[in-house]
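Take a look at this single chain, the form predicted on its own, given in structure tokens.
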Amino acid sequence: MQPIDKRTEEIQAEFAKVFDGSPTHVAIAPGRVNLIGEHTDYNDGFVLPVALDRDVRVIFRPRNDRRVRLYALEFDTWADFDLDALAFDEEVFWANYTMGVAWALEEAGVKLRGLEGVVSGNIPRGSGLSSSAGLEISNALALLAAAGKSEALTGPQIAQAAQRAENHFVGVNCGIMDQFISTLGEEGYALLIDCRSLDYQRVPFPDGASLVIGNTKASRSLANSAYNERRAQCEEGVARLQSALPEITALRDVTSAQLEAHKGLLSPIVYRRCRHVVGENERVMGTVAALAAGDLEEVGRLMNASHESLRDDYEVSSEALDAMVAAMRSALGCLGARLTGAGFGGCAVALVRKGQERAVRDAIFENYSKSMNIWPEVYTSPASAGARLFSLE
């Protein structure tokens, strides 16, 4: 049992209002920011996310039947369903993440029991910081604990079940990164994930730095169509390169030297898309090496290069994201900054020397808001812990 913090106490008080009696457990799962490695996941590549100190919490107790009743504090709505009659809910959309996780866990061979509880999150929604993964993983831990099956699945298996829920029940074609880092993150570490093998390793995050995240608050209306288009362009690149490199199955298998040697096989636009992905994989591995060496300047340089590649080669930045990155880089103590997530809006992330977070925050509010006439949100976070379950009894 961990010491009960103020936020957990407040959610417990809400539990007492909507249910008789007391909860038995709290399940916590964080959001994430991707330090580097954008649009590499669906190309079998590498990503380097960090768990944030913002999370989704489920305070709950088991039931003796197969009914799940969850009250979402911020939405003021209920998910109320039978585990034997799971069906997509058109009206209460967040409930589909809970039902999807239940469906995926049972598909994985875990017989569940019902529960009742209160869900609360402080991960900004629609910002690209993966509130959906926080919801999925916290729900997964709660459902497993309510069934007395907390040890039934490993962390990677829980992450894969949550991804399966989002892909096949909710209908969102996400990769594995968000669920993996939410489940397996560790305080003081980033997580290097191989999106092909799902091998992973913890990478120490330096004590002398922190992350400042700027939410552009700008529309991401182009993100879905652009995502599908970029994915198709990458697949076209692989198909064309295979005539010269028959051993490759994804852009993950291509080096920058090979791409340059065979660029004549590709249209200019497909070449640029491939150049971003191939270069980004190399930048991820370079960042891991720089973190191991404690070379924060090199990490910042690679983050800057990632943003330029996303802007110029992959063309998924936006006026708002470029303005946010420029505002971050204008501040003393900012080592590097880049867009994070799919692009076209959402957030940018800056690597900042410890003690200089306020300077970067002030520069964002001063320069970004003037440039875009939009008031942003700014969050500061260390590399934080992944999902965890605590007893309240």
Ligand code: GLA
The other form holds:
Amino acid sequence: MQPIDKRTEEIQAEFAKVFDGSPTHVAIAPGRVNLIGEHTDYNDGFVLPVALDRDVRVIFRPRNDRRVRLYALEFDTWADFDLDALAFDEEVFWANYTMGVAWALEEAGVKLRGLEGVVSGNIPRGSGLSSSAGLEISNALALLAAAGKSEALTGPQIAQAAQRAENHFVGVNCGIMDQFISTLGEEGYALLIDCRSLDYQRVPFPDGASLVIGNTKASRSLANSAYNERRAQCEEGVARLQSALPEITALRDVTSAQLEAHKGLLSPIVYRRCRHVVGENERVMGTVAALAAGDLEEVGRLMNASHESLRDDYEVSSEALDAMVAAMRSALGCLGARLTGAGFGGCAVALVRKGQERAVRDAIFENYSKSMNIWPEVYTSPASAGARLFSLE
Ligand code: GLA
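Swap state to the form predicted together with ligand GLA from the form predicted on its own:
Expanding to the full complex; the earlier chain stays at the top.
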């Protein structure tokens, strides 16, 4: 049992207004921020995200049939469908995440049952903090629990099913990072995830530092098409490098030295895309080593280098993200700052010396709003727990 907190109680009260009777469970799944390892997950590489203290929750009870009825509090719309008649919903877009997850869980061999409930979230939407992964994973836990199948899949399998839902049902070609950390995050830890084997390792979040997240509030138009284009460029890089390095199957297998030796095989753009991915994998490993050694300056330096590489080689930054990163770095106590997530807009993350969060926050409001004429949002979050299910009975 968990102590039922205020937010759960409020959503429970909404449940009582919408349905007769009481819910049986709450499923909770967080958003994420990535410390380092950007655009590496779909190259079979390494990432180092943390789960946030913001989440999506579903307060629900099982049904005896195969109907799913979920009411989204913030949208005031319904996902209302039969598990035997799944079809893309053009009107209620978020319903496709629920349907997609149901589809992928059944594809994975789990026979589901219906449920009814209320969905509510406090992860900023469309901001690169994975509100969609929070929605997918909370829905997955709810659907599994309603069917009495909470133990049917492992955490990594649940994350994979949610990724498949997003790739094949919703139509967004994301990697595995967001779903994985939302499912398996742990309080006080970042996770080093090997996106090829799906092995992972807990990396203690340093005591002397905090995360400050700056939301640019700038639109992320083009993000989807540019993301797919970057993926295709990475694949092209692998295909061309294979003529000299037949053993490689992904950029994960290529070292910086190999890339330099064979750069003549690649167009200048594809070379730069590959240089980002290869260097970023090395920076993830460098960050894990620096954290183990307690060297926060080195972690900050690697985060800064990651941003520069994303901006210049991978070209997924934006004027707003660069302004946010500059504002963060202008503050005393900022160890390093970089864009986080896919890029093009959304959020940047700063690693900040403990006690200096306020200075970084003030610098963001002062300098970012001046250079962009946009009022940003700023969040702090400890490294938090991944997805969980609680009984309400
Ligand atoms: C998005 C995707 C992830 C990952 C990042 C970039 O968040 O959902 O899978 O590719 O972009 O690192």
